[in-house]
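Next up: a single chain in structure tokens, the form predicted alone.
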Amino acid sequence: MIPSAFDYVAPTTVDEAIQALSQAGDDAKILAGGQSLVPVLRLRLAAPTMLVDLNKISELRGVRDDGNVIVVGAMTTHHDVINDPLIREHAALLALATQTIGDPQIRHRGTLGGALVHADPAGDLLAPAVALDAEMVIVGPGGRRTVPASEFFVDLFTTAVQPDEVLIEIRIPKKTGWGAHYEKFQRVAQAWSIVAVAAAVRTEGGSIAEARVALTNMAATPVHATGVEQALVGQPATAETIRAAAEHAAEGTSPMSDGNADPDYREHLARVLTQRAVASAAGLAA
């Protein structure tokens, strides 16, 4: 199908951009990757006014070292995350998540800040985010903000950013010394998450010294699994004692049920998925 008529802009600084969307109004979209802007235009199902495109804004790409964090810059494409090296040092679980994207040509196009913005329950990035502890920078006609992985994700395909406001970068905390992996479960022929776990685990004399792991598409935002980290630190790096925290994996989730899983299913998977996960971090056998 085509798309419904709209007018573009191509902003090259996100003063401009900010312009452009407040000009608009709620009628506005941004395109960044436009890997999955682009399909839901053809198929009508949004009919904005004004594209936005925040390609040529240059400032919003880029790793960089901080003191003790990183900082990303929204329209990095996946395919700068998998191969920089301060996040395969400092972020590992992001790149390690960031390569069950899609496919080269979709990793190539698609960017950081607009697989975080879309918010898909079934998103690779978004666990990842909450588990590092990552902070959004967005920026508006108010000025500048910042927001926590944990509260950027509002509800199904909906975050903290105003149509007014863009999405300028993500500032990670360093994880250096820690292990990560990302255990991914999906349908052979598409690359959506039907779970997937982001863990990152740091030990410490046979012991796990911290312990971060989050769940996608166990809810219509992302799930921080309180309850296995609180079984996990402290506790020696055992395959015992993984198994059995693993067992808290489905607390506090909503999963729904669709043609590939019904919610108990999907409670096992994230059971089994967060052993696997964790061990591996913790440099264990699953």
Second form
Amino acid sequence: MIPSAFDYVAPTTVDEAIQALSQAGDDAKILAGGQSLVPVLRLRLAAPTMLVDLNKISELRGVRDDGNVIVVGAMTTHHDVINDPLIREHAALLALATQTIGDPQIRHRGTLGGALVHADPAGDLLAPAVALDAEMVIVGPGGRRTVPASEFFVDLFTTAVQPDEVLIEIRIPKKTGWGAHYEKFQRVAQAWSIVAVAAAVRTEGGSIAEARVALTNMAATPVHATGVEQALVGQPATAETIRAAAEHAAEGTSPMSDGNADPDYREHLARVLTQRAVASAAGLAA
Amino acid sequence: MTRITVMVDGVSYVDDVEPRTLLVHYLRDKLGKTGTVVGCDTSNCGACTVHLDGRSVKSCSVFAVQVDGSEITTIEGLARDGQLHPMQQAFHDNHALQCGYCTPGMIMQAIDLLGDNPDPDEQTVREGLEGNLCRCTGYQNIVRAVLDAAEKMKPAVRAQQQPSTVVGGGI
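What I would like now is the form predicted in complex with its partner chain, since the data block earlier showed the form predicted alone; can you produce it?
Below, the chain from earlier opens the complete complex, with every other chain and molecule after it.
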């Protein structure tokens, strides 16, 4: 199908983009990689009157080192995230999760910022952002503000980004030397995650010194599995410890029911996948 | 209408397009490049895959207005002087098509795949083609063709042939 008609602007700076959004009002939509938005427009599930395309704003692309943090431009494509040496070294979890998104063609166009602001609960980058304590830098007419990932995701397809604001970069504290794994359960290769688990673990002398675990699609927003983390920290990195800790995975979740799975099954998946994700992150065979 | 200037298969075009026109519709309906086909309405099938500035994309998920100033290669731009691109030839040699509908997208994605990894194993080929569906389920010969093309496109082999005739996929 062909989308409804809309006006189109492609600003070259963030300021121009914000100006265009402010002028267009609530019916404008930002076009990032377009790999979710264009299909939605084509099916006429949305009909914005204006698209503000960020693809010509070169300052929004790329990854840079900023001391203890790596800074990823919001328009950096999935393909570039996967292949970026800084991300692979200091935020491996993000690269691993990004690798599971869509297919090569989609990863050439789709962007980190677009996926985060789209905030599909089955999207694979929300849980890693929470697990990695990422911070989102948002710019609007009122200036610049920084929102932690734990407060960024507000509801289904809803984030802290307001209609006249733009997510410009994602700041990720370095987790150098941590083990990481993203364990995803899906029906077929291209399907959305039914449940997935993002885990990053720092081991020290055979024990788990620090652990970060977050869940995909176990609620309207990504779930930070603090119960699992608390049960892991200070324990020996063994299969038994990890299995016991993973029993906490469904705590604090509110999984939905759909054609793929009912809530009980999703809770079961959360426990099993958490065990696998943490074991792999800790360097044990799952 | 918005004016775009775009290079498609080596020819420069200047056209006025509606912002909502998808790249695939621009290629087919405006330029007559019907070699690029529409196979689905969900962005799953990959039949409409083309190269946008050297990278494979699904042309149903990009607006024509977005490719202003860019370079596009379609399946129609691969052959040179009547000689098929090695990937096209490999699909022919290995009987890698049944109904042929997925073939343009398969070939464009396969060329991109070899640009990233000139010497892939079978698993890498299968994963590299995960965004391209063959409803005839003829994947065995498609994978075989890509591996065959990889072998023939290796630099040492290529040097003995005609290197200037090879385009696309960052080769």
